[in-house]
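Next up: just one chain, as structure tokens, the form predicted on its own.
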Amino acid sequence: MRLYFSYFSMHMKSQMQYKGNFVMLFVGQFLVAFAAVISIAFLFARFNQVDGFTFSEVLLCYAVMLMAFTLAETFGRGFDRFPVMIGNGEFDRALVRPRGLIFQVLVSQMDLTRLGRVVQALLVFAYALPTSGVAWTPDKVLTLALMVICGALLFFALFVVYAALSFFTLEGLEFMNILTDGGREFGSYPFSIYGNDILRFLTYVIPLALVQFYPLLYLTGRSTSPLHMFTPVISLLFLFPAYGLWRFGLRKYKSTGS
């Protein structure tokens, strides 16, 4: 932990260099981000309720989203680039040092200006956690909680898938795209309106519902079942099947000669 904290301050101290530009991108961050916000208004202005939640538990859904799928970015942003490690021969690099491969790759890159969405998840939190008409008892903070960390790490698992498949493309697939940022997107409603095939999709092949939908129903007292409450625990299975694909391509890895 303390070599991650050592890499954490070099990345903080490298990107404060010019402070003027970082805090205009952290700025943007924040701002470009309430395109979505707005969108949602828009529909509610014209319609009460979305397959039968309100704008409030809506919002819930967006903040929780917003923020893994940032954290995840944030700090998973080696492997969002990791083509241009394979590429450069940087990742040739990594193989001769006497570190982990997924340490080293986790902390070459790490986008801190990328952490304003999270201050506008945050205000969105503020706003949607009181008037959710949610009690908040332990068991729901614990429920919210779990949400953001499990989604956090499921969304870095799928950066990871990303970083494996370049083992073989040798360039990142743009299909990805759909999953990463695409669940962020689609992430700011609730999954079951899209239909009870993508629900499945996302919640046996890619759990995303797991840390979004099916908790989103214990928190609003549509399901009282426990299983509701740890379905995000359950989505971090997801890792296990990402790491594999992970070490399956670091073995037919070949080096591009650069």
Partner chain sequence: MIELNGICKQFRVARRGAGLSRAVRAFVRRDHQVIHALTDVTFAIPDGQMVGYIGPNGAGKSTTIKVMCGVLTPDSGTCVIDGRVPWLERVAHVQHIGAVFGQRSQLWWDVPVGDSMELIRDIYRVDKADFRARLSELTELLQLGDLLATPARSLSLGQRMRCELAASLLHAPRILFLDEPTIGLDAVSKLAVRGFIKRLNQERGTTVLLTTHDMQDIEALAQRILLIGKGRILLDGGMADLKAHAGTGKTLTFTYAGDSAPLPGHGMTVREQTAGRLTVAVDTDTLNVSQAITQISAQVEVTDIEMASVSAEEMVASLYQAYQI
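Just so it is clear, the model here is predicted, and its values are computed rather than measured. Residue numbers count along the first chain shown, from 1. Basically, rigid core = biggest C-alpha set you can superpose within 1.5 Å across the two forms. What changes on going to the form predicted in complex with its partner chain:
- Relative to the superposed core, Y18 undergoes a C-alpha shift of no less than 2 Å between the two forms.
Switch from the form predicted on its own to the form predicted in complex with its partner chain and print that structure.
What follows is just the one chain, with no partners and no other molecules.
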């Protein structure tokens, strides 16, 4: 943990070297995310409901996904940049350091400007929590916390999958963005609005719906089943195949070195 903070302070120092750049990116990240909020607001100016969900409910949904994604991205960005690490030999350097590899990839990049999005997600939360009409009893607060934490871990697992795939090929990995960035964007709305096939895919294959749609049902009182409260925890099972793929890729890398 101490080492994590050492890396953290190194990244701080690096990024502070370019003050103007840092401030502009921070503000930029903050503003970009606002565009999404505004588009949701415009949509609801025309329609009162989307698939039965109100504006504040959708906003709540958006805030959760944004927060989860941003946390994952701020701290797990090293995986996003992993193909570069392989390409320029930085990963070989990691292999000659007496530390865990996942940890080293994790700390290889920390983009603090992304915290601009965290600030923004917090603002959306501040607006959505009281207006959503949810009575914030302890079980609902717990559900919300699970959504954010497990959501962040799930996005993180997707980054690991992305990194593991780059052991095999460095090209054409953009399709993974459909699941990561796309997951965040589409996740602005409850996944049920995209139809049953998509919902099923996001339940059983890439379990994004488990941290978003089902617990949202519980939060908004559409369901009282405790199962829906704990589906985010189930989504963590996805970490196992993600880690397995990473190990598999690593074995292949160590035997081919390319």
